[in-house]
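Taking the form predicted alone, here's one chain by itself in structure tokens.
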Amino acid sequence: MKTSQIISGAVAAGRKVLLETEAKTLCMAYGIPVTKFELAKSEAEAAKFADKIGYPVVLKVVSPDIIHKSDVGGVMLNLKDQSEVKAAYRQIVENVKKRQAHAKIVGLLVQEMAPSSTEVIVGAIKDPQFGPAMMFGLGGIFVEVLKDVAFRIAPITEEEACEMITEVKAYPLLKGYRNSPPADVKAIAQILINTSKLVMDHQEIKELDLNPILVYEKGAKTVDARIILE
């Protein structure tokens, strides 16, 4: 499927917000690294995949009325087996019958659980006057607390790809801290480059979220990817 019938059957169907399979499909689609993953629509075909895929892995609900999936109890993390994996499953789709019970469920998301590493995020929002914008910035503290961001207009550069992270006051924490060993500052550059293609081809886009990307000594994977059009 083209990138543009992603968002094209998004806007048929009258949603704004795309479904994480599509947002992490179009991230593929423009050589951005994300975990491994399938859309199961039962607990067989999540225990299948998760064999596929290989232990640990993660359980995430997939719906178009569900943007905050931890909050309805639709996350599961860490499981290690196919019982795991099927019990998983039932507990989510109750949690969120209980919850939230006009939701629509598509499937659960089988994922791979990526082992930690130095997070980071990367972000695109649409300026009315100037277009899509890029965003950088470490995870956690970093993002929430602290501010710690920068900015570029779109399309941007590899010099100003590698400017935007040595620009974030927490850089050093990637060139490698006590124990931990230095990120892969390429990766991260690469990865930066190549949102900005996409948001630039598809300029429906109006929000772009990349959080946590985790960052390791060589290569990043992209676990949670939210894309809002307009």
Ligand code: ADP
The other form holds:
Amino acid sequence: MKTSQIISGAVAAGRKVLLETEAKTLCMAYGIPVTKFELAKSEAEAAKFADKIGYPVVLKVVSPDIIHKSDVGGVMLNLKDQSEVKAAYRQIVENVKKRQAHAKIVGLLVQEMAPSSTEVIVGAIKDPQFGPAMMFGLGGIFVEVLKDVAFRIAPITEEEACEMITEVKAYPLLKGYRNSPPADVKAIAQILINTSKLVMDHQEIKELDLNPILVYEKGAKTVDARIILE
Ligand code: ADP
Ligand code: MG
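Would you mind generating the form predicted in complex with ligand ADP now that we have the form predicted alone?
The next block holds the full complex; its first chain is the one shown before.
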């Protein structure tokens, strides 16, 4: 499917927020690495997909009505076998029914569980005057509490992508410290450049959030992607 069809499909269905499956499919089309995923419609299907993806897996609710999945008990991590996957499936459906009774559940996403590592955030937000702007920061308290972020107007060059990474105050954490190895800064820069291309090509995007991206010594993986349309 062409990437523009994903967006026009959502618009036709009256949705402003892309499903995680749609947002990640867009990302993949632009070479942005994401965790492997399959959309399950039943417990049995979830178990089958988990076997195929390999354990441990993550299970997440997919709903056009839910933006923050963990707030409604819609994310369960580190599921190690079929019986844990099936139990988590029932638990998530029950949590969502209890906390957001009217949310439509499209299915549950079975996802490869990315090993924990340094978390970064890549975002884009459309300014009415300047068009899309790119954002970069480290995950958790760095962005949310300390507002330690870098911005550039899109499209960004490779040089600008590298500057964005090195100019945040938390940058030394990416260079490695004590026992933690350096993070793959080149992989982050490539994600920034590819995300910049994605939002430039699709001007209907008002906001994009890759939060978090787990960064390793070699490579990086986006575990959650959110795209909001104008
Ligand atoms: P939310 O809609 O609440 O932001 P997320 O998909 O970001 O939901 O999941 C919540 C948290 O669970 C993430 O911030 C991340 O720490 C963890 N997580 C989610 N998916 C994965 C995954 N595939 N591998 C590892 N950790 C994950
Ligand atoms: Mg998230």
